[in-house]
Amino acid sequence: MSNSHDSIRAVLWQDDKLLLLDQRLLPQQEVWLEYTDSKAVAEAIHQMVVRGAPAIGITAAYGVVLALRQQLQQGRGDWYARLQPDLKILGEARPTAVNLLWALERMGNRLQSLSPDEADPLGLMLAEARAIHDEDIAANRRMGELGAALISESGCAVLTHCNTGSLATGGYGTALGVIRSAYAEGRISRVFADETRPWLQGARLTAWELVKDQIPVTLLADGAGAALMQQGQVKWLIVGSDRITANGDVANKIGTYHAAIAAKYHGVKVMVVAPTSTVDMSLADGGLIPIEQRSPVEILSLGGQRVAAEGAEAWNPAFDVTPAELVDAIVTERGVVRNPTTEKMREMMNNQ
């Protein structure tokens, strides 16, 4: 893989310090901001100074370091069960994301295996903070390997939602991994992005990552990619996720459902494109995901300013789920499910 089809990271650990680069600002500017504090992560979080599931998994991974040095600096005593108020915090800065939950989780766990008089905490912490970053690269580039090779048709145009690149992960990305890798290989010729309301980031985010690395790149509104569709312009609906259930249902950025009906009419193919610490076995089926529900604000304004009438209520969820029957194919490092049913799901969960 070319390196020019790669060249963005957003979550870095420089200096002792997290450093982020704040998606909010893209791409008018880029500004990194420096995390000393674990309580200002989850607040990063939250704020969506960084946004994508496995990137927030990655940064809460960080922020856990940040706050163990936190407690050591007020003396060592028994680190796990003093952290548990830190941890709590991170994990209800976004609800949605499992990889949230499954990086507090391992990070957790490997506290709880030191000893108390574990001589380097902090640098076995970070090492597994680390590791979490490492293995999320690996396994993008694995998936993108994977997902290029379902694509059989030769230069067509894909459709994507929201962001999945490089600033959605620890790099190269799920949804945009594998359009990488097929760019790379003359599968793909154009990605067709949905601007994605209200947050923009198709047109802030996924456009700019794509024009960074040279791939070409449309822009459409959320409601225009039915019309594309009929017109045969596109093979493939290639998104994210950002929690799979046991069968195959699968939450991502609002307006994907309404994406993959349109894909499933139009006889477009559904790729969706997520790491296995994606996906939740615990949940049955996608009602019982916690769905986040963000401030009426960001829907009655854009850019600070007010575009909806005065009196106007808004509902923003932040997430849709898209139902196992629309979904072609689910492209994980472990391998792909095609046509999800739970017993592949757990099949595919066991392919160690």
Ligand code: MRU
The other form holds:
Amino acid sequence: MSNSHDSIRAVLWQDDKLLLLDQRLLPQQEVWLEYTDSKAVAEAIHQMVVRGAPAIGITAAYGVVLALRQQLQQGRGDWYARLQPDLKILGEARPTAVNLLWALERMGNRLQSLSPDEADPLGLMLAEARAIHDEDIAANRRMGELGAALISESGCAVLTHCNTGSLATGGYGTALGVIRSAYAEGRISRVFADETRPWLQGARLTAWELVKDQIPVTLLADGAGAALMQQGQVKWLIVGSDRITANGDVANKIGTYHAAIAAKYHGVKVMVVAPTSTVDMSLADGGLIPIEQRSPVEILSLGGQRVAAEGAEAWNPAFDVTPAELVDAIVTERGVVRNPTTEKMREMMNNQ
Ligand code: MRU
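Let me have the form predicted in complex with the ligand next, following on from the form predicted on its own.
Below is the entire complex, every chain and molecule, led by the chain shown above.
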């Protein structure tokens, strides 16, 4: 890892096993879990041992390798057909991040291309999963350069939401990748991070990553972002995405929409950083994105302790959709789309 502000990886393939850093326990405990069973991988995605759109896709790709290894014990050939039930279980682990379906489709296509008498199907599928992983890191580095170049200020502060770093990707990060690059170049001097209720990705994960990689970070309650912007303390809101539709609407962690509205009002620019594996050109707009609803318990309690009044109910969508008109720039590895429209998104997707 060449960049001094990039020391963390959370998804590893080692000794024929998938290793995941358990993100439910960070930052108090750094525990690695081992996986050899694809159904357990689907459960790990569902339970958010691993989370963040690109990391979910990469994990699922390794899950397909494990599924194939399990199937090989029962016979050869018909690879794609025999793996359908496993692909389905992996695909249903979480609904919003399209990277999951993108990775499964790519692994499925590779499976279909294998001849029935292929000598080393497992080796070829592992190579495909590793390629997905490596390409994600390369995309993040490219987006880091492109996004940092948009920040013309020197030594400014920015606001981010959720966790979009090494933990959420193959490594380096999307929005946090831009922040890493821009910090290394002196364009950013401080990161304000929303704590990101209810799962606290900001307080637990983003703060952990930034402290570890020596980038100054200040946490704030989610509701404090507008006041921060009103005081002129930040120049950019920089976030990732779980799915971007053809017109440039952006699904991301709940609270992103809220922050983008406040940014627009206060003249703070909004940058969305996501690889093209997050872009879903099959959906015309964000109203069509399936939004994950999570357990009310996440809202009603904190750290396993009930905090809400007994009898209260809770609404807990995990994501919201920020309309394209609130977004100043979408940064992908294929280029930057300013003031996104369907036409500009199509043009960017056609770049190679
Ligand atoms: O529920 P999570 O933690 O999986 O949500 C993650 C996010 O919303 C991230 O901002 C998004 O996946 C982009 S990360 C590269």
